[in-house]
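For reference, the chain that follows is the form predicted on its own, supplied as structure tokens.
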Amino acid sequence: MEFSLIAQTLDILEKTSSKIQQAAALAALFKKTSTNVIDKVVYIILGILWPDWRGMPELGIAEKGIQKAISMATGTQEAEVEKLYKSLGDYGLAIERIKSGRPSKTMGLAGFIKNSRATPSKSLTVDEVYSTFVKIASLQGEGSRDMKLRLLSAILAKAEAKEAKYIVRFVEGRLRLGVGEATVMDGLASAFGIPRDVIERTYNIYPDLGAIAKIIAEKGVSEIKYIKPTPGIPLRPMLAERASDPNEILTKAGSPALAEFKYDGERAQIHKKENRVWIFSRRLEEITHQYPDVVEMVLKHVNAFEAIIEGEIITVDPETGDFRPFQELMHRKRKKDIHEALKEYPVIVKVFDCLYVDGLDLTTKPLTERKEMLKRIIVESEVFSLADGIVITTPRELETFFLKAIENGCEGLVIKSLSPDSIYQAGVRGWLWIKYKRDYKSEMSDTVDLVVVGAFHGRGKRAGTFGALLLAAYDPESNRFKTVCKVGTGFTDEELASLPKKLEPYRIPFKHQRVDSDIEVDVWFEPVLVMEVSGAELTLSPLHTCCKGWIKPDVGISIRFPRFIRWREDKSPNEATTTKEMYEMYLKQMKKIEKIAPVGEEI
């Protein structure tokens, strides 16, 4: 299959923001795609080599390397490539301009050099491009940089202008399409005549769209219905809605309901197959290497040949046994000597769900059955035990247990439905689980998780770093990020000083196409990093785009006196607080104000 078919589709996707049209373009591509490469086509569209949970490799070519590879491939002086990049702000556009034979005003005709290497001699294939990416990613050690550049320049030399544009963008990790898994699923459903929800259900328990596409193409639709949870392959986690009123919580969840401690730790999906253990984060990243002690616990305390369970890994004070905050646990990610980290940040595990045991798919079973199986296979100890929880029937019982959770150093509670339909909804956020956190007791009904999209240079004492960061909420309907506030307080001096270095990998010369902002910043970033923020209250703002026009024309929702709490390295940008959640929080806040001061009275 020729790579030009993918390049043509990527060009269509880039030029349209309509999800319906994007899905139609993908469907057309999938219909033309050979069954033996459809998985690779899906991965390339998503800008990945394979699913993240398999261990996403770094291609390891920085901007200067890309610049050099373009120079090598086209015979253009590096200085001229750099000029063109600065003019266009995109290496993909730069090589497309060079390969198409259209000099820029910046370069001038004299600086525009072409030779035979810039002229494709034979069509590129999907296999050839994909295998080159894999080779580049696999090269390590001495001399690997030069080999990576030779591989990249060779394929760029062979590529047509548009093909080269997207090859470069893939290597940069910036396809700029605004296409995610949902749109790809729409395209597959249309191409193969499959109900969209069948693909999504399969993807939630087997998150590999490339593999799913290949199974459908090679074996037919019926085959994916037999896919079940598999040890070593993470399921997308079930997520909870949020509420702050005990009466509302019990109305939504039903009574009786199960209330469990919400620990301030790292949510972990733990897989066991005989003597092999895998641990995945809520983002489906394999984190087994960070927790060799948990691996030993699982082998000792999980009495099953095969099992997939969920729990919370919590770091504790080795002297007192008290829970330590989540931030302390993150030191395990940064410690080079993991054995030293085991001593400094010992952990315990609290298990709260069971998804699979010895061939039995429990995701379709109600919570009561999953809990019974969990009790059957877990051998409890001080370091590995079931989550603390009780069955509650009244708001008073809920509030009392909530206070107990706070006293024990937890964030709050998760209330879970015990109804017959309380299945494990992988990848779904719903009212079967409800978060009730202590932050709901603050003036703003909850802390929020927002994505960094821009920054403002600091002045005075903050010269040399950033004075404030521009943050945004996620809008799943448009797959875009809408600005909410600027935050510049809550950081320690050390955190402030480290901001430029922390954010540098995500710096871009222009506003990201998935960011909606009416505010101009000094520096733009890719919407990748997530931080937790508190504030005094939610307010209306003509400056911000979050929920703009939802409450009043031309105004959005913002946060008054926002304050940095912590980085949420365990969350992806698409798991940030949504615009809908911001809107609902604002409405609840206004209802509280109305109760305090009826309409017409001063507040």
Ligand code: ATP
Contents of the next structure:
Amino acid sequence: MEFSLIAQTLDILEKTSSKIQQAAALAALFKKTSTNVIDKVVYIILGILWPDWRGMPELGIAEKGIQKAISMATGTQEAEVEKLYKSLGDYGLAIERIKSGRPSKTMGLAGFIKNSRATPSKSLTVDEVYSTFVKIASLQGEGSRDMKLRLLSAILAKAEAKEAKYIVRFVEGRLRLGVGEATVMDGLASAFGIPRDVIERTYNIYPDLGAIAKIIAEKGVSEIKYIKPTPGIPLRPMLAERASDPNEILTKAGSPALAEFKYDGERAQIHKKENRVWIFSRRLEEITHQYPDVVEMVLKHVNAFEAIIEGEIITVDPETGDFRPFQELMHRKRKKDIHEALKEYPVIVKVFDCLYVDGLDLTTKPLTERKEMLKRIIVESEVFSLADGIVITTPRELETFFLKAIENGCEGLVIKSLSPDSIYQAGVRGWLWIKYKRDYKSEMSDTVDLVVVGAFHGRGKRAGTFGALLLAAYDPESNRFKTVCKVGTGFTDEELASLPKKLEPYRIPFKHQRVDSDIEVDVWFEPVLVMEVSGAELTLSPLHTCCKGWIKPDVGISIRFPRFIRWREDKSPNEATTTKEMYEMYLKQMKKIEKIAPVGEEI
Ligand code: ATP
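Compare with the form predicted on its own: the form predicted together with the ligand:
Every component of the complex follows; first up is the chain already shown.
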């Protein structure tokens, strides 16, 4: 199959923001795609080599490398490539311009003539491009940089202008930020005539759209019904809604409900197959190597040949056994010497769900059944045990148990529906689980997790670092980031000093294409890093784009006195607080204070 088909589709996707048109373009591509490469086509469209949870190799070619490869491929001086990049803001556009032989303001006739040498001879195939990416990614160590550049420039030399543009964007990691999984699912549903929710449900328990596409194309649509949770392949986690009123919680969850301690640790999806154990994070990254102690516990305490269970890994004080906060677990993860880390930050595991055991898919079973299975297969001990919980029927019982959770060093409770349809909703944030946290008692009903999209240079004492960061919420509808506030307080001196270094890898010369901001900053960043922020209250602000026009024309939602709490390295940008959640929090807050906050700036 020719790579040009992918390039043409990417071109259409780039030109329209209509989800319907994007899905139609993808459906047309998938229909034309040969069965043997459909997985690769899906991955390339998503800007990946395979699902992240398989371990995403970096292609390992930085900006300067791309510049050099373009120069080698086209015979254009590196300085000219750089000039073009500076004027267009994108190496993809730069090579497209060079290859199509269009001279630009910054590039003289010399460049134009040189490029006529790079006329493609034979068409590039999808296989060729994909396997080159894999080869580039697999090269490591001494001499690998030159080899990577040679491979890239060879394929760029062969590519047509448009193909070259998207090959470069893939290598830069830009394609990853383009079309999301949701649109690819729409495209597959339409190409193969499958209900969208069937694909989504399959994706939630088997998050590999390339593999799913291949199964459908090779074996037929009916085959995806047989895809079930598989040890070694993480499921997308079920998430909890938030609420702050015990009455509302019981109405939503139903009575009786299960109230469970909400531990402040790291969520772990633990897979076991005979003697093999995998641990996946909330973001589906494999973190097994960070927890050799948990691996041992699983082999000792999980009495099943195959199992997928979920729990929270919490670090405890080695002397007293008391829970320590999440941040300390992050310290453990940063330690280079894992054995030292194990001693300094011992952990325990509290197991709260069971998704699969020995051939049986439990995700479609109600919570009571899953809990019974857990009791059957877990041999409890001090370090590996079931989450503490009780069945409650009244708000009063809920409040009493909440206080007990806080006394025990927990964040609060997760209240879980016990109804017959309380299935495990992989990948869904719904009312079957409701979190009730301590900080809901503060003025702003909860902290929020926002994405860093820009920064302002610091002055005076803060010269050399940043004075404030521009943060955004995620809007899943448009797959874009909408600004909420600038945050400049809450950082320790150390954290402040390290900000430029931490953010440098994400620095980009222009506002990112998925960021909506009416504010100009000194430095833009790719929307990657997520931080938790608290604040005094939510306010309306004409400066920010989060929920703009939802409450009043031309004003968005912002945070008054935002304050940095901590980095949320366990969250990807798409898992940041959504615009819809911001809106709901705002409405709830308004109900509480029953008056509209003044329009104004937040800092
Ligand atoms: P938060 O930012 O409040 O930690 P989150 O967005 O990371 O929330 P949510 O699904 O909203 O994730 O909240 C549930 C989280 O609480 C789970 O991801 C899990 O890590 C943690 N947790 C702790 N104890 C439990 C429990 N008993 N049952 C379910 N989740 C629990």
